[in-house]
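The chain that follows stands alone, in the form predicted on its own, written as structure tokens.
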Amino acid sequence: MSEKQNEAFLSVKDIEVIYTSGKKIVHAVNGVSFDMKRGETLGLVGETGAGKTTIARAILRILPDPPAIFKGGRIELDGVNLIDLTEEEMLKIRGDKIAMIFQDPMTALNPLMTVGDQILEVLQLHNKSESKEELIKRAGDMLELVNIPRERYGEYPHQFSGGMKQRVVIAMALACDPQLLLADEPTTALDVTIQAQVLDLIRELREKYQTSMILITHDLGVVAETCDKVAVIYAGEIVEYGDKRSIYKHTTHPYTIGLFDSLPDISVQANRLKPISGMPPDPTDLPEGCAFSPRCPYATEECRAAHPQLREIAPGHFVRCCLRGKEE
């Protein structure tokens, strides 16, 4: 692998995002940091409302304004801080260097445009020098790439199944060969068989184009099949981070342990699943100490009083826990 492939081309440092809701402030993302190398896939895992999608939208700079406010931090792509760029400069990056596969293809596609024209629109935004005829051919090529015959170029989204719509969304995202792909629960709305086909397609195309990817999901099985590194998100923070083997074989944070324990195990006979007790904290009123302490079976007074920092407990394996970090 070349030196260029080894270097961290995406660097997220201490980003903080809040939402305003009336007189309340929602602390959605609280000091998240991570680096990614070229061709690498990072899984963002956690419960609904943990802040995973907000992290991706912050990278792409498509947070709703208002009510979202980017409070601080840096997001560097190839050494360029995206936060410093104007909206016009970001328009050149969205869809070209960074693309996003949204969770629901029903809302990601325009019902009044043919699927081919929607791919063509992306290509036209970033390829001013090519003729329309050339770009129409490329749009047809993208349909074929995701296993949709180019003869369906002139059809509308309602004429496609859910899985086919998601393939069109993938074709749109990959149309300009992005360096970074943000996939926000890309298979949630699909049945299990179609989920597997779409994930195989994403993995195949990512490897073909050496595209880096951030995969947002709550499905640990999908992460195991797809990702190189894993960041477990809780209450807008990374509570455990490392390569896939470290997270799966040496699970350390009590929240991560709870996520794995809540999965069904076909080798064990049980009448009920084992959920994590309690509920995620109110993001407008986070606990003073560790955000997970109200639900943690190991919590002490120190956990409730002091906010833990990420500790490196093994090379490349980080944990945000007062107790677990010390044990290692």
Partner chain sequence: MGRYVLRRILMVIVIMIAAAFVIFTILYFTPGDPAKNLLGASATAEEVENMRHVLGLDQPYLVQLGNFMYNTFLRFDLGNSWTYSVPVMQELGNRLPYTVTIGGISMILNVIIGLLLGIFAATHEGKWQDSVAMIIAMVFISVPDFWLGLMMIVLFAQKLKWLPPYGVQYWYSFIMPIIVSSIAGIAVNARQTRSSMLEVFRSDYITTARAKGQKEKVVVRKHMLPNALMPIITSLGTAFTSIVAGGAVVESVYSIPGVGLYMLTGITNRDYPVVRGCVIFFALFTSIAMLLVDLAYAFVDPRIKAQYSASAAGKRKGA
Contents of the next structure:
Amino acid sequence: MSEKQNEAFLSVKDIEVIYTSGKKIVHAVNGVSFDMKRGETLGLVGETGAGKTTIARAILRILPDPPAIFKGGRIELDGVNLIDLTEEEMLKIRGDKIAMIFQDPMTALNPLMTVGDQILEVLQLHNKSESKEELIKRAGDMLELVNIPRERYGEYPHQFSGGMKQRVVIAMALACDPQLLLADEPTTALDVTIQAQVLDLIRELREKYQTSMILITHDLGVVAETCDKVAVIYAGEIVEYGDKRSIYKHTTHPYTIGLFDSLPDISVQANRLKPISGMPPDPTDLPEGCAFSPRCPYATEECRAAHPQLREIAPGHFVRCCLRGKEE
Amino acid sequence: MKKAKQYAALIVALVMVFTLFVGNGTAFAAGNVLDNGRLEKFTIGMANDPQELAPWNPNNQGKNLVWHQIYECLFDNDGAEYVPILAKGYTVVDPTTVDVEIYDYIQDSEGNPVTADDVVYSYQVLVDSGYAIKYGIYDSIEKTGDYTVRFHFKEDPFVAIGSLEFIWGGTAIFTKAAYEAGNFAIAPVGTGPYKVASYQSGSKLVLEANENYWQTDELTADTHKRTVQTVEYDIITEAASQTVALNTGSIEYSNSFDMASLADFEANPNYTVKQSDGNFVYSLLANCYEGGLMANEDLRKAVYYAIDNTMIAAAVTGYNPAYGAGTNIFADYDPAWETEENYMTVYDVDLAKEYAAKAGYNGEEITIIAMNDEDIKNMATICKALLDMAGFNVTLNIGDLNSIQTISNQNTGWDLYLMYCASGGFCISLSQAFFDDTINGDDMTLGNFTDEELRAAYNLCNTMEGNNKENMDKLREIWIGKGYLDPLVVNVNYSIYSNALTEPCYDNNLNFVPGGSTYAGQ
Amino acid sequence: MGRYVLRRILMVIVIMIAAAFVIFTILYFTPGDPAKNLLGASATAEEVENMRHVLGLDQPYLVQLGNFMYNTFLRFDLGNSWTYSVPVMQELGNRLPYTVTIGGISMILNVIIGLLLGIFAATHEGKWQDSVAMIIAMVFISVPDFWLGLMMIVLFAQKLKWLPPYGVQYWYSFIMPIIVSSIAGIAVNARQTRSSMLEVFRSDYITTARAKGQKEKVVVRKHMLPNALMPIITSLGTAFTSIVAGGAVVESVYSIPGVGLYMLTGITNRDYPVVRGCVIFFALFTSIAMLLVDLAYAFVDPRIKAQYSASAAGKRKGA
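Swap state to the form predicted together with its partner chain from the form predicted on its own:
Okay, now the whole complex, with that chain kicking things off.
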């Protein structure tokens, strides 16, 4: 939070998103803020339902409109607050400045369009002055870039395997050379060997094009490989934030510690896994004090009463905890 | 919002332009009388599709309406008389041989002359087609001269009533030349006062006055005149639609309309509503087959006394209670029947229960079968309701005509048949369906009984000589005494027509004859 | 793919033969005497028997069946109607244009209005536009066509005198029958479109398309609609067949000489050639409609096209 405004390329401040479901209100994202520099990779880590995907969709402003309501906050990209933009202006940003890769490659592509045409679509949307032939060639180039022969331009998604489909999605996302790439669990649906391939590909292209990336995942191993900074999300808030080294070597927040502890370690002889006891809180009925307090082994009365703020415990390392947040 | 207003204005404008083109529908045009004295055009609503226009006898109401205008027979039926039309007259040679001479200047609507050869040909075609009905006494016909033929019969044709009804009055005469050249089913060529100008089955039939009509004006019978130039029959099967058509003036004559609007038409000075007694009798026929419920005379009477004819007639509009197996338009109908006391005129539930007890009725199921015509269905429902009230256990079996006819032809499976009969001139002809045991092929009447006494009485009444009040009363005594059938109601014919028509003309079968009627301006 | 089409066409022939056999047998066993129906109540039993002989009804089942199949499939002669005395083929030819006009145009209306209404409802899901559209659909599908037909005649023909109350004389005689025929279809299509659109709505590839910066209208048109089309095509298939089969009520109310009434009167009159002819014709029409629907599937969805080609090829290889 001490980063100066003019150095930050993406600045997210206090965003709040709720979902209305019947009479209940689901508090999905409760005041998340972070900054990113150009070329950086930020990992958003957390359990399912913590609010990670919602944050990503909020940035792109593609939250499903009837249930989801964006309650407040600023999202500044290169100084421009995306929240203030009209829909028309936002259309220009999507796919061009910010692109997204989705979780399930099997359903992310339109089954009735050729893969080439789907890449062509995003090119045509943001390169109105170029000719169609030129753009078709570029789409073919993108296919080659992700190691798919350009002859397969006219084939349909069902003719590709899961890993190849995801590569097509990546090609689509990077076609217009975006400044920010939002990758929502891009490898979760793939098996491990393909996972490695896809991650390598992403890293290669990132280095080549200097794209910033927010990588959403619940896999700490993937985070270790690809991310510069890490933000741990719990119940719609960031509970721990810092660079990779700090998080991995100086894990502070009890939740983060619990996450690392629960990773199975082959070298250790263990009979049982060590999960974090309890369940994530009901987002329609969040606890008054610290959201993690019901499950925290160190919780005190103070934790349950007061809602802790994010505090810097070391340069660039922030923690939201009543107890640990005070330590040095 | 501005765009919405623009669209609305455009739509309104389009609608207005549209109505300009469509016009006001057909206004009620007064009849236009032509120079030749004929009305230019008259449009009639027809409730049944005539289907085909071949020369054999019609078995549907639609064809019935037009058949006699297109074709002519040797004679017309008029009660028990045979009125010569194509024939000049007949000569009895011996009891089973009759000579007939036809006019020598007859031609069909295309100008082909009709000779004795054509007469013989017409009869042959009919017999070969399989459509010859009531031809029981017909044996053969032969040519005896250019314009004379000789009929051979199996019995004396002038004894029984109406035995030549179809042979002489219902066999169309046409030329061999025309029949072989064309297709009479859609484009018939007859000798009648009208010819078919166009026919689209299910839609429209247009008749034009036959300019080649062969007979001279003085000799032409009333029902063979041509007082209208063009007659158009619009086939409209829905009564409600015919009512609307009448209202808008699309048709000028209708006898099949929505009874509920009768009062409106009666009050409207642009229309005339004509009411006349019909020739249909609706009765409950009992199945007297041995072993059946209705084989028991007491049970039959029990059922009849439990039914109130007056109530049925009142509930179903357009009917009057029946007092005998016939209506009051027939020659042998006796008004004295209306004041007689019997199960037709008496409604007595207690008496019914007495009879039921005597019969030993124990709540067995009585099945009434009936056709699924709207009015018949209603009559059947009322019968059931009345019988239920009197403690009988009744089931209704309603089906389409063919299914019901099949059931009624069987010996079992039904107890009472709510059926209707119509006929031309005599009650006794109408009763044939009930009392003639020779037509069904099993020596039993339709109601499955064989009664010597009844048969003798019926045969006697069925002759010209024997048809008098005394014998008819005796016949009644028998069948009412034994309760073979219970006539319920008779129909009333209603027709509504525009003021263009001043004097409607009807034939022997109560069909409207446009060419014989008189119109405004004539 | 060509092999697939060929196989389907062969199946059409098989279906027609099977339909002919079934309808013939059903009619054979249906109670009711066509001969008696033709001659009327005045005919004696002898005369009725004679007519049965003329009609060929006194021959044994197999002989009649054989004659019928031979005439129909080898000489393409559906026989003469017993009540109309006109060849069935000819009469069908005369009546078909009316039925197809009404049915065809109302199907086109179904598609266009139903689709638009459904898309409108789906894109405004949950809001008042959705409720209004669905209420309209519900009203349309609940209104009995007989009642609606008569009411329209009373309003437009009698009171307003804008349209003729019956018949086929002018081109605008067809307006009311077409509207009445299409009402129910519009409702069905609207609801069907709405639900398949909503299903597609939640699909991931829609989010992908939006994330690319595609305009909402184009997303609906280019991404949602083609994917939502499959169940719609199915319901169109059934609508297609009801063009010929379902017209009897409208034809009766408006006095339109169409095929629906023809078959209905054929059944009531036990006019076997007519009923048989109509059923065989319907079988042909329906199978061709189904074939077109299946081909439409293949055209819209390449996965299905692949499936067809595979099955047509595979059967030959594997067998």
